[in-house]
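Coming up is one lone chain in structure tokens, specifically the form predicted alone.
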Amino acid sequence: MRHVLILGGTTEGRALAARLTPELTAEPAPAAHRITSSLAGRTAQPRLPAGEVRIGGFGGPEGLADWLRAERVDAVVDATHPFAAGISRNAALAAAATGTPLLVLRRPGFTRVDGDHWLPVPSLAAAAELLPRRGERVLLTIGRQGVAAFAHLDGVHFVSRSVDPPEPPLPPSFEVLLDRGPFTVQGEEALLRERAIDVLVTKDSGGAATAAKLTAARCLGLPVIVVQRPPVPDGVPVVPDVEGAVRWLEQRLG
């Protein structure tokens, strides 16, 4: 039986771990393999996938690669946030050191379409840079990390949605909502309207779960400050779905 780890702790990681899961899919499932999932633990309470799970770091490349070797993984695929860079550059180090093949499993990015007014920004520090430009009230969907980076802004009002609370520095005028998404664009436009915001600074993270409030903004002519994602791994492959990711362990395990 062959081990594949999956670096999750989202829909597609789920997804890809449901699939791989041969009594929870209608579909052809592959060969049976041991499947680990692991998050890392961020989320007070996260979604938890099929299969065996971990929860919390490695302790940077090293220990991974250390994981690896003791676990006897055969196929390692990142199915992480798209921002999150840390433990794809440690996946991709820990990979390399022990020679494990490696997928990105990568969910596009949001598609800009006519009407949209997206201002693109490299960083959440650039975010912070423009935003007083741009409105003095602010829809920020960031999640909780993060937010630090607009602390230091007075005169700007920040209503921040995330799962969990954030972590602080927190700017001066600053209103909290948890909440989880898949959201509806009705419902994204009453909340644009209700707190009147003037602005929204998200991610692009890509998914239907939280598109809606792109085409709300749209909708309501606001304009939309949006950090790019920071790059993949060199020399990595990536796969926009689930069957691709199927696809290429077929290929690697069998």
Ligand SMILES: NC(=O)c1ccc[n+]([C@@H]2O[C@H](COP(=O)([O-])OP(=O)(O)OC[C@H]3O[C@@H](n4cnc5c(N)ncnc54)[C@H](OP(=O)(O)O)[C@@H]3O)[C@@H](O)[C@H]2O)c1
Contents of the next structure:
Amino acid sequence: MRHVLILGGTTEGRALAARLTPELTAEPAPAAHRITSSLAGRTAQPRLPAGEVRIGGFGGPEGLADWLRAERVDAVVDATHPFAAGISRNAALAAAATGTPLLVLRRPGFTRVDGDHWLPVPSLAAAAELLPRRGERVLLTIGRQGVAAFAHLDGVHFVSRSVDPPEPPLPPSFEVLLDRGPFTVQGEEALLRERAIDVLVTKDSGGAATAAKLTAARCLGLPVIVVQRPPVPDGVPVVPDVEGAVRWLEQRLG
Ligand SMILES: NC(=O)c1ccc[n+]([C@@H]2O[C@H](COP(=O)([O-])OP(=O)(O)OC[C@H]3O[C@@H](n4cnc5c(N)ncnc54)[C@H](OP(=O)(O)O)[C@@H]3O)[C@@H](O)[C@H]2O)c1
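The structure above corresponds to the form predicted alone; please give the structure of the form predicted in complex with the ligand next.
So here's everything in the complex, that chain up top.
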């Protein structure tokens, strides 16, 4: 039996684990595999994937390489969030060190359409620098990590939405909405109006579950500061969806 490690914590990671679990899918699943999904353990109540799940860091690229050897992993699919650059780098190093085939499953970024007023920036720090010139009441949807990049801004009111509460340091004028997608355009428009939001800050995470805020911002004519993705490690193949990952696994593992 071949062993596949899915580095997860995303909708795609869960979908791939389900797709590789024959009893859960109507599609023909690839030949018998042992599937292990790995989560970082950041969220208090994570949505658990099908199959085996392990939770917590590996201890850097060396720890991950040790784990790949000890658990006799035949292939790794890095289905982590597009902004989880640390684990993606570690996966590339560990895969190279152990000779384990590695694929990155990365959903496409958000699609810009006519009427969008997007302001792309390379980092959260650049978003924080631009923000005070663009608005006074911001909807911040960057997850709970990274809020510290905005902590020094005292002329801006923040409405921050995340699954779990962010940790200090936080900006002086700050409220938290604990919520988890998928979100609707209608709901997002209502939120933007109720809170008198005049600018959004988001990462270019992509995915249908959180795209509604961009449509709502377009409808209301609001600017959106969009933090660009970090690059995928050099030389690692990338597919945009679960079926691409299944095909890659079939080619690799038969
Ligand atoms: N960053 C985001 O915006 C975001 C959004 C939604 C979901 N997530 C998910 O949350 C997790 C953590 O994201 P992050 O941005 O904090 O990661 P990160 O900065 O890339 O990784 C930091 C460390 O966390 C551990 N880690 C991360 N993902 C792991 C996984 N799937 N399994 C085991 N260990 C993992 C690793 O620790 P060791 O070095 O000890 O192995 C890694 O070095 C990821 O699984 C990601 O898919 C992230």
